[in-house]
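To begin, one chain is listed below as structure tokens, in the form predicted alone.
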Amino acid sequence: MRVAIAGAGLAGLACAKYLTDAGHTPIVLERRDVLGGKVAAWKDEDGDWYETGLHIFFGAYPNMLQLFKELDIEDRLQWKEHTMIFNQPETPGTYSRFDFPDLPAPINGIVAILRNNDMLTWPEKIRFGLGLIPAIINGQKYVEEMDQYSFSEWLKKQNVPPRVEKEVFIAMSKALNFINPDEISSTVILTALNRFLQEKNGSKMAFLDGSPTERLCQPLVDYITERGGEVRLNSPIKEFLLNSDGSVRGFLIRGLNGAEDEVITADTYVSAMPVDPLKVMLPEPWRGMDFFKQLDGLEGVPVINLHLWFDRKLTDIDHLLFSRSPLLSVYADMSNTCKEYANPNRSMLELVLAPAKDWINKSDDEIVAATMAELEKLFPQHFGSEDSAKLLKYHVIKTPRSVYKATPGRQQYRPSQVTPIANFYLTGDYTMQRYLASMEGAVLSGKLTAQAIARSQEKGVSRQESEVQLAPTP
């Protein structure tokens, strides 16, 4: 079959592939000139790269790891020490640590735990893991029915002390989805910490060794048009055509720079656009369908990425780093955690301002100015003097809408891959799946879209022949 995919997200581009695998010939089209959707990157005058966002892979990303290993790029992942580092607010410049020995899972989470003494005390870790044990035991089932409970209502009701709140789970809430404990499902916080307890590399962390514009999405497109499919940038849709039974007839294309609308026709149809932007493209049949308008419950939540250019060194940690910082969530120094982008005299920052939600709207240098000031807390020893160390440049790269915001409720609105039309799919990491809004779960959406087709083609298939098996001999 020919199908035809809106967006060349992670999500768009891992749905073409795997359609490719199953005879089929996807064409992509994306609306910009850069591909990766949320993983987007771009080279400024200098030649230097910035990013949508702070990407990080991990160990409990087998539909990722697997996907890096079918494109032959595994060697592209820089994996890190298996550990955990948060900022010490209480002692600036100082590092609190979560080591993982080689043991098995979920050994060697406990073990981190138990030997981290500078955030949690041991009737903290001691109530805190009490708490856990339902999770533990119940499994996924139980994490999902968590849905109806913000984080901070679950830990209250498992008895877990705030201060395991305060010190952990704030910057793992902002890591996760970009909003603060009180805001973000259990179901969240709690699939993370299962994997991570499952599976003995579970939170091991590892950098792309590159942008992922030119490092994990340049080789899937490759993949896909080697295959014969195709990947159309500059391509924005502009409508979906539909027939008069409401099935899509194709996508009306925009021409740009003067140039005439064209139609892209195909078998089967899927979108792959974030779901801000599909419920605004939904055609006018279709918004009365339950289906549909189950997506009005979820939205987009807000993030700004910031990349600073240093004078010099500010740290020599080659590592992910938890701010613990009410106005940052994670950071890191690329010039040490990125091949491509090393520099072994002068520091890039790559720092995610979360929640954004109140500096959406601000210009770029109060937003600088305000990551500054955070900036002398975290460095103390290279700020506040004479000799202080100099912002060379930055990029801030806003997204009002990013992945859907996981507030209590959300599951119930994740819709499924196969919709009510009978030649139109979704994929996406708002689409149902057990990985939430992440770089997995779009690859594992776009995964499951892909299965989908191929398994309603195969029964178109096989119908056929049995129609024809049952006809009269003439």
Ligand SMILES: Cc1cc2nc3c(=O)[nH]c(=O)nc-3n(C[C@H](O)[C@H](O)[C@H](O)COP(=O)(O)OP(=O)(O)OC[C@H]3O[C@@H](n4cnc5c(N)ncnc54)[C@H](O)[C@@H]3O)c2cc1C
The other form holds:
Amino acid sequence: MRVAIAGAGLAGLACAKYLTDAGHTPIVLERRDVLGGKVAAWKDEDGDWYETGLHIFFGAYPNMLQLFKELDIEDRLQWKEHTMIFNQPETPGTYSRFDFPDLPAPINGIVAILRNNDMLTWPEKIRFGLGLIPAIINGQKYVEEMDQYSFSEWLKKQNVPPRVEKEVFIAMSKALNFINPDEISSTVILTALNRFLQEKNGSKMAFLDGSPTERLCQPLVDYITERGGEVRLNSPIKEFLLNSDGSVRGFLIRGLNGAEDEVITADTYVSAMPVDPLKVMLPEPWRGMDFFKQLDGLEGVPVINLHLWFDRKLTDIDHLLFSRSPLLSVYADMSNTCKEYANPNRSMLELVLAPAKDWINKSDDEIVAATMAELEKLFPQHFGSEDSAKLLKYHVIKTPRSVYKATPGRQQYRPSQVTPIANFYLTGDYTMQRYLASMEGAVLSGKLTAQAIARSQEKGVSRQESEVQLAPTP
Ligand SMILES: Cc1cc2nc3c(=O)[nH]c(=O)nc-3n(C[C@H](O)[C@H](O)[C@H](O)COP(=O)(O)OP(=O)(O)OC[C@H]3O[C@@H](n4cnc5c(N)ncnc54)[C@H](O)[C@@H]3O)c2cc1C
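Could the form predicted in complex with this ligand be given as well, to go with the form predicted alone?
Next comes the full complex, this chain leading.
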């Protein structure tokens, strides 16, 4: 089958990859001139990379890790020490760590929490542990039911002291969905905690050794094209053209730079676009259908990613850092963490600014000035004197609608990959899969969509003819 896929983010590319494995021919059509969607990256005039987001790969990402294996690029993941490092706002320039020993789960996680005495007192740890018991006993079913509560509400319900939220979960909530615990659904945090506590290496983190566009998306494109598929940049879908029965007749591609519009036809069509542009593009006859109406419950959350180049080294830490700053979320000195960005003499900090709703419309200069004021607290030894570290240059990337905002009650609005339209499927991190809005979620959704398409074809052809070979879904 020829399958037209709208969008070359991780979900669209993974879907195309698994379709080629199943013997189909995908054609991926990407609106922009760059691969990767929310993992897209660009090179500036000095040859330095800057990215849509600071991206961390976790041990708890089975589908992503399997994809690296299948592409034979596992050596591109730079695994870091098994620890989580938090800034200590009361004592600027210092850190507190949760070190995971080399023991089976959940013992390694429990030891990591019990050994950390900077952030939580023993009574706080015990009250939090007791609060978690229903999630541990009842597993994912309970975690899904808790989607009705924000994490702040859940902590109160479980009698967990407010300081636990302030010390640990503001940072975690901002890292997971770019919003605070009073906004985030409990399902998001409890899902992450479950994975981190149940899998020995679940919370172990890796950085890619270069830009995601070159080091992850390009190998996917090579894999797809070597097997007869196609990936086209600068091909924005303008409209889904319909047959009289409401099924898709073609994708209308907007002609750029004066070129004519073009119709791409296929046997099956997939939207790998984010939910916000998809909602705008839904054809009139589909809009009244309950399946598509549910998408109104989902909306992308704003986030800002900053890159700051300095004239000296600010830190030697080779890991992700939780800033615990009201302005910022996580950050890393990419000159230490990423092989291709390495520099022994100068730091390049990549920082996520979240929540970003009050900042997304401000100028880059205002955003950088506010960030620099925060860095004076994070690195007091390098600022505030005559010999302060100098900012050499910066890039600010704003994403006004990034991953869907995971407020309470969102799970019911996440659509399946199969739609009521026989030849039209959805893929993307917002579609229903158990890894929420993440790179792992995007890859898993792509695989699930490819499996659904392969299954539908299996129904149409005789068993002997169909030799569908899809990798199993962990
Ligand atoms: C700042 C930031 C930090 C993040 N950090 C992490 C992290 O540390 N770990 C993690 O796991 N995840 C992280 N994420 C989330 C992760 O990037 C996303 O979940 C994932 O990349 C989404 O992939 P996707 O394919 O579903 O969507 P997208 O990447 O959004 O892909 C959709 C594609 O569709 C294209 N498109 C849109 N409209 C059209 C059209 N009309 N025609 C053709 N194409 C179109 C877009 O250009 C885009 O390429 C982060 C995200 C951000 C923004």
